[in-house]
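Just one chain follows, in the form predicted on its own, and it is written as structure tokens.
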Amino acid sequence: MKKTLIKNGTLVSPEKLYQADILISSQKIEKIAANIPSAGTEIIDAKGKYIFPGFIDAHTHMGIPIRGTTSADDFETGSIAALHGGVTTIIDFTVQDKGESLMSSLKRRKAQADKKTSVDYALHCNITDFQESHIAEIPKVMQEGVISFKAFTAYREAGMQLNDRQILELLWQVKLAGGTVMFHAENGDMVDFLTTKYVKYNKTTPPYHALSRPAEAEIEAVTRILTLNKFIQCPIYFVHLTTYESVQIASMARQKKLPVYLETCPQYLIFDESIYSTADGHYYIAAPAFRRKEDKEFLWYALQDNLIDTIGTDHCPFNKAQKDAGQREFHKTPNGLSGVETLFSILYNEGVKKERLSLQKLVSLISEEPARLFGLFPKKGILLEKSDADLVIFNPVGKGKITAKELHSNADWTPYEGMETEGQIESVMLRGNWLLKNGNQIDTNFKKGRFVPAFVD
């Protein structure tokens, strides 16, 4: 296989921007240095362009059941959207059915992805049916390359909510095995109580979605989980945090050397609760709900100030018809938005261009830190000799606009419709294979994405 040499580009790492050539062979980065000899190579001139490690979306939900329907993107269509956004690795979740073992859910989920995905993937293991026999499987699941286990403090009606005793046992067993517990942190009893009251009095328009899932539900759950974990000290990872208070509380725990890691999502950086009062407000229903403008602005500060570790999209799109089936009532509308393809574009244009993020921080949030936290580093998430040749060539010149028509998701709308952008992802490489080259998808039937097993140091 002919070697590829990328010359004259500006490489982006969490530490610095620097100019160097990259030599790629046998699916790996063979060499990074100045002026690598070009004889016998395919030469790509990246002058004036940035070269990033392939992006990692550590929070996607491809083809999962919610409220009587299934999210619009499966692994096939969702991975095509991902590659056009420069995302070369997604980390999705198992979906544990009632009575199903963890190993069975893992095997079933991998079967849904294998030979269908065009980017590489890893998995987190959902634990929603808490049984002693299932918890005993945790070490075996980790041997299969899955080191993160997700628990919910909400969704009792779906049989997913764990109580405090179950959370303690999960933290204990995962700590012994050397893994991480992820939390969807909302007080489910509070959410259920408020939802029941609003529905009883016919307060079901989209603005009541935010009122039924208030900031206090997240704040309480984060505080409680940190308290439960104080003496166990299992590594924990809070997904999609939205509030000033919960980030500050978790940050204080981290200052006390507790192993706590935080994620937010692009949508919580862009939208606030006022979106629910618009004509299409029901399309934006997601969990958690959008917050105050003050929370949104604080999250930008928290990203650059190292209070938040990663950004995942929580990609879980539904078409307009699926959203409309809920009759614009918040408790009947499936929760979820698209985002995997627009991850980089949103953060570059709303973050870097508006001086809320540096390029170095951006690559940390969506490449290196997700790889480190979920056992993929240094195979993924970094431009480094012997790492997988996953990379993105980005041209900062040119203007565009985000439209659903131009995106590649199965969803027929995007929350970011009409947002003006600068720059373009021109080329994307996965393990030395071009997925995109000069803006063109190389092979629409690529589907050579692989499961990437995580490992623990």
Ligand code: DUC
Second form
Amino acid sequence: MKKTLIKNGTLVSPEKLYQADILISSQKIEKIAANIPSAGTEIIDAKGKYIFPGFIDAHTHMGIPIRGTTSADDFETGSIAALHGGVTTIIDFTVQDKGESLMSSLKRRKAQADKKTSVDYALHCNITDFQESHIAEIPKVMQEGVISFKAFTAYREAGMQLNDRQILELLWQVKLAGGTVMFHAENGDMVDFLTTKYVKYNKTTPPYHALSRPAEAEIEAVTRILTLNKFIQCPIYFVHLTTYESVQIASMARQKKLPVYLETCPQYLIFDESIYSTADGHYYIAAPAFRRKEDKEFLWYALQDNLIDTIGTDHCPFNKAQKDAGQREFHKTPNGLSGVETLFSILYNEGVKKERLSLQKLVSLISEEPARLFGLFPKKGILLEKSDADLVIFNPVGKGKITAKELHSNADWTPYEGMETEGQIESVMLRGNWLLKNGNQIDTNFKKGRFVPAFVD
Ligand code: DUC
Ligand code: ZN
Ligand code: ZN
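Taking the form predicted on its own as the starting point, write out the structure of the form predicted in complex with the ligand.
Now the full complex is given, and it begins with the chain already shown.
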């Protein structure tokens, strides 16, 4: 196969922006240098454009069951949305049935993704029903290339909530095996108690969603997990943090050199609780709920100031009809939002263009750090010789608007409708294959994304 040579672009890494040519052969980056000879290559002129390593969304939920329905994107449609947003690797989650072994849940999830996904994927192992028999499976799952295990401190009703004893055991076992435990940190009993009370008194409109899942639920769960982990010191990763206090508390543990890693999501940087009082407030029901304006502003600061390591999208969209079926009652509405395709665009426009984030920080948050934390580095997450040739060519010139009509998710709406944008993702390459070239999807039936096994270094 002909080699590809991308000339004259500006490469973006967490350390610097620099000009170099990139030579690609056999799915890998063969060389990065100035003035690489072009004879016999397909030449792409990237003058005036930025070249990023392919983005990694370490938090997606393709086709998962929530509140009696299924999230609107499966691996097929969700990965097409991802590729248009420059996301060349997603890290999704296994879905464990009651009583199911971890290995079985992993096998089933891979079968849902293989031959369907158009971007590469890795998996985190959800542990929602933690039994004695699962302990011996943890090292086996890790041998299969899944090194992160997710626990929930909420969703008792759905049978997903682990108690403190189980959390301690999981931290202990995963520490022994060399992995990471991820936490959805909300005090589920607090949420269930408040929900029951609000429902009893017919307070079920969308603003009560935020009141039933208050910041205190997240703060308590983060504090408790950090306290439990003091004895064990397992690497832990908090997904979708939303509040000033929880980020501050977790940062204090980091200052003590404890292995604690933090994620937030684009939606918590853009929306606040006032969205629930709008006419379409029920569409925005997601867990955790949106917070105060001050939290949102603090999260931007925390990103640039190295308090937060990654941004994942928690991509879990529902169509308007699925949201409407909850009759605008918060406790009946499936929680989740789309985000994988708009990840970069939101962060570039609301972050970089508004001088809240540097380009280097942006690439760290959505390429290099997710790859490092989840065992994909340096195969993924960096422009480096011998790394997979996953890259994004971004033209910063030109204006546009986000509209659901032009996005590729199955969802029939986007939380970011009408948001004005600058620049365009023009081309996206996955392991040397053009998925998108000059704005056009090359092969609409690509579906050659692969499972990427993760390794502990
Ligand atoms: N929160 C959501 O809103 N949806 C999916 C899962 C989650 O934790
Ligand atoms: Zn969650
Ligand atoms: Zn999630």
